[in-house]
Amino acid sequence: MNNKITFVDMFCGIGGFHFAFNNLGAKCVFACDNNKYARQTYEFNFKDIEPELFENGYFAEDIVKVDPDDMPDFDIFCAGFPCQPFSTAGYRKGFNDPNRGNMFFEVLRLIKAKRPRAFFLENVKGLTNHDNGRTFHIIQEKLTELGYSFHYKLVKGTDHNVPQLRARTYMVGFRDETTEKSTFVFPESEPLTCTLSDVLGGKCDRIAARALMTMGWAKRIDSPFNWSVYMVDGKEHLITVDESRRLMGFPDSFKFPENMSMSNRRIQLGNAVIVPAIQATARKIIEYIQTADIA
């Protein structure tokens, strides 16, 4: 891959993107997240691989208070935006929310004043019928307007041989061209052949866990909210932190900062993206810039 491609990480969380685009050959110039605890986590992966971001002050906070201005150029412009006022399994009060529903608008805001030649968004799967479809139509209306194709796929974990039932809306566009003309197409899914049982180390009664959650943890088995203990060789296994950063499809050279809590590691990776899923759409979208010749 083209190591000139560049990208910025909004809502970063913990470096899902990062770490995606990064093994696709991929610069990130640019990141930001408010969670102090991700920051500490994002920081002590990534500081060794981009230390311009912390050195040269590249690793905001506040998106609100980011200048564009003050931000390097960049290709693509990468954000999992909070997901918590489209999601099911929370109030769902979308763009009324006061504190996390607007951030779509300072999204808007930047690629607006950055001018990226792609954008990569993603959210949960409930985004697209939010309010009988209305927040997805003013999702997809104002980027367009902003000259970018658009286009959206519902992709799960087990669609890039991650056994997690995760499934999330991803939305993609380009600069200065329709989505009726585009040719950018998404992956296609690849065959699962890693089992819930090879994270687990035994014999587990399904083959891919449920969508892991940032609460409820070790919840009663026959809880129809468990995602989290599963019968395993006869037993009941409630899963560990490592056994959930593998089914975020994380390296194995992701690490929390030792006195990072327990239960803040597994709010981090409740919260994460999972990796090979983001890199297999990551892929497309450098490939459609360089043979499309998006400039």
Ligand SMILES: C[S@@+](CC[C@H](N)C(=O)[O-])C[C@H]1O[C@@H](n2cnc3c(N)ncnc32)[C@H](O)[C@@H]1O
Contents of the next structure:
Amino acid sequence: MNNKITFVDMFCGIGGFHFAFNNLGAKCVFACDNNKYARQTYEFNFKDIEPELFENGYFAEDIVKVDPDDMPDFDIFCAGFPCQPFSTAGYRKGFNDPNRGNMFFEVLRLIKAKRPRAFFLENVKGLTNHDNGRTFHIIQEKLTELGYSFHYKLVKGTDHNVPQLRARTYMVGFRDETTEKSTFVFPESEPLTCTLSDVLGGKCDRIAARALMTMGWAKRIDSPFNWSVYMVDGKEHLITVDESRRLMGFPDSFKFPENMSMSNRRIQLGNAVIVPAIQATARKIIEYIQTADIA
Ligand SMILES: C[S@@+](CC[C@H](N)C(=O)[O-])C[C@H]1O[C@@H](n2cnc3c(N)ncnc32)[C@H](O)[C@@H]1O
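Rather than the form predicted on its own that you just supplied, could I have the structure of the form predicted together with the named molecule?
Next comes the full complex, this chain leading.
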């Protein structure tokens, strides 16, 4: 892979995108997150890998305050942006900036200003039918208006050999091409050879975990909202933080700062992206940029 491919990691959390692109030889040149604890974990993991990121203001906090002139140029804009409803009605009626502060419009503002070669956005499964599809329609429309193609796919952890369901909407686009003419394709699914039993170290009643969440960890096994207790070797087992890390596909080298509370560790993992799933699409984006000759 070409070492010169650069990316930004917006809403970086604990760095799921960063690990994925880093594994492909790409370089992170700017990141932002406004959560104090996620920032500590991010810096703890990446300060040796990418020291320049933590100098010169390249590790920003609130995206709303990010001035594109303060960002270096880069090839790929990555963001797992928080899903907030926005005013499609206000937007349609042309109200003056009705969605100021909405995270999607911050994404749009920075893509418009920096014009990277590609974007890679991630969001919840329900994004595509939120507000009867109107939210997703506007997202698509605004990005294509900027001169980007727009592709999307629902991707699960189990599609990339990680035994967690966690379906997410991946959105990818390339500068100066239309969706119709674009030849980009998402990666094929891979066989699931690693099961929940492999991660939890005993025989489980399920092949894959439900999506890890951020809150309410200690659920009973018979609760309809249980997502953290599984039957392992015939006994109830509450998944540990380290098992959760593996269920997100984060590398063994990933560490939390020692003083990070258990609840913050669980929240941060529950907010993250599945690294091998992101990496499979990231590989296709890098290959496409290199072969489709997007200037
Ligand atoms: C869904 S999580 C993204 C997790 C990340 N992709 C990962 O792998 O860990 C969304 C992140 O957006 C951050 N966030 C929310 N509002 C923000 C803002 N105004 N500026 C910067 N970051 C923000 C949250 O702190 C959270 O870490």
